[in-house]
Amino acid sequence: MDVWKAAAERARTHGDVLVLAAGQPSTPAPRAVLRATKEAMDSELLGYTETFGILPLREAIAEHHRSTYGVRVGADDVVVTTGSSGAFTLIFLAAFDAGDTVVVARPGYPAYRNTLTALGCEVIELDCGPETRFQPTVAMLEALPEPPAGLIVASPANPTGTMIAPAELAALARWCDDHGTLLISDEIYHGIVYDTGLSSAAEPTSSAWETSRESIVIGSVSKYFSMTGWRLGWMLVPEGMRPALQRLASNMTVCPPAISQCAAVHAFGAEAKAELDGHVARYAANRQVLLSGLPKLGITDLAPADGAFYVYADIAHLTNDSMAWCTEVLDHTGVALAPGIDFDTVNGVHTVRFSFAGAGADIEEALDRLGRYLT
């Protein structure tokens, strides 16, 4: 927030500004959305609806997930939150008690950190580098003291971009089953994936519940459905869950948007998704523009980049200050990149996060002022 608010600065004052630090997607709801949008404002009360969400939206989401996992799914398994940071507040109070150990990855995305901390759980901190794909191994849980109450995946990961291979997922799924450790899979960035060998588009990557239906699954209109203003997420949770969190959901928000969740049934349709893909077209172009020229500047370490749309670098032989390189970056090029010390409480500080969700011509004037400012 610091970078974007000092970009937003440099905008007014410059107007050459770059944003390479954003974690959203550059473009607007699918046109399929925007028509709904029109239409529910005109033929719609738009008042509370149920407090897990519109039963047509549940219904979509459901049928997203059997189309896409094989999973058998039902509109009751659905819970649809407020963004899919509601979705983590609302599992992080249903399932945990201030004192119990809950694992993240490091690097990772802060908010789990943060929002944990906040309500009183130890956080234990996996570090985990280019030797597991930055992601957590049941080798790892195996070394701590004992199971945890809870762990949390990402795949694809935010910032490294890195997933997790099929059978490892299952592996940890069932590692989590056999402890009693609640597994939340954060798949927000599930659609956004690239052809690396552990997923394609054609060969999505795989869902927790395609192993355990005790786990949670996360997910979100945000980054692949191109709506991250609309503030719109859900949760597949097992039914013994479903009472608490009816009780915290209903008394902390009522429901999620209703506007949101009108528009929202549609972009799961055909239409949209098309557009969505061409989207991910796109992100592909960027992603090797970004993997081509980080090392023609001496940026060589580089994490694999399998999904979403981040590149996440190690400049140790740059600074051991990202934040200050980053802001140094900012004022002498417009380019705006986010410093790995948000992701990374201790190695964030030589680590930095370039998106590529934006106009490939703006990827590509990026590198040109980097390239400058670096020689």
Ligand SMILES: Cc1ncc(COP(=O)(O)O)c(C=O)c1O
The other form holds:
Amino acid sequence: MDVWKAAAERARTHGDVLVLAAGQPSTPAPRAVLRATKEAMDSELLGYTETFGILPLREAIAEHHRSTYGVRVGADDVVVTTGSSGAFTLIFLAAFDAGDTVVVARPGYPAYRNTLTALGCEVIELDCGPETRFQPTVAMLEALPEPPAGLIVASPANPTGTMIAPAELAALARWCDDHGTLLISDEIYHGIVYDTGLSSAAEPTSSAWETSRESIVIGSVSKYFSMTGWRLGWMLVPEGMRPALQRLASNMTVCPPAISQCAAVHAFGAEAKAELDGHVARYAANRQVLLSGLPKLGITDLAPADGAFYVYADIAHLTNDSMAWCTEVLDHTGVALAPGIDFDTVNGVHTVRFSFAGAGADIEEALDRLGRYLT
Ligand SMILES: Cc1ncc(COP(=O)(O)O)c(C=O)c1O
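So that was the form predicted alone. Now I'd like the form predicted in complex with the named molecule, please.
Starting with the chain above, the whole complex follows.
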């Protein structure tokens, strides 16, 4: 966010900023969603809705999970939230008490750690490196002194884009069930995957509910669906947790934004999918440009980006202060990057995240500028 602020300032003074720091698509919501929004504004009251979200949306999300993963999901299993961020806060509050231990991967999405810490939980960060694709494993959980109250996994992950193999995700889910650990599976980057050893655009990514209906699956319209600012996410929740979530959500937010809910019903149809798959094809091309261009600049230590729209690079040969390096790069080139320190408070001093969600020409231009700066 500091880099974004500096980038906005530079855009004002120099007008030359290329943002590869943002974790969001550079495209608007699908056309079918935009049309539905205009119609809803003319025809709907748009007042408070049911706390867990309007039925047509919960049905559309349930159908999305049934058809993508072949799992049995009904509208009652779905809790619509204010972004997946809202889902995380709700489930943390409902499931954990102050003092509970919750395990996350390092590097990882910083909001898990920050929100859990604010709620008084003890966050255990597992040091996850390239040997496990930056993902936690059952062996790491076995090595803990005692089973934690919760485990959060993200596949594809932010900042690495790496995925957990289907068999390992199933093993993690079984381990959690066997040890009374709540598995929270962040699946918000599903739909954005590339043909690597672990993933394929043709094969659906595996979901935690394929193994355990005691786990929490988290989804969002922010990433694949290109709707970050609409603030809409969801979770699949076991029945026993719903009363607590109902009470928390109705007190904290009453309901997710009504206009976003009415519109998002149309994000799951064939027309939207065709448009959104087009974005994924552009991300795939951008990813290739970065994966072949960065090594030519001497940046060779890259995480295998199976999905999402990030390349996470170790730049220990360039800096031991990623925040200062990103600030310098922005000052000298106008290219905004995300410092690794955001995602990894230990090794992130020498890592950086490149987001390739933007236009192809911008990625090429950013590489040119970085090349001139580094040589
Ligand atoms: C892994 C991960 N989870 C959750 C979120 C939050 O997304 P949202 O609240 O927009 O659904 C993000 C945002 O970048 C993310 O990268």
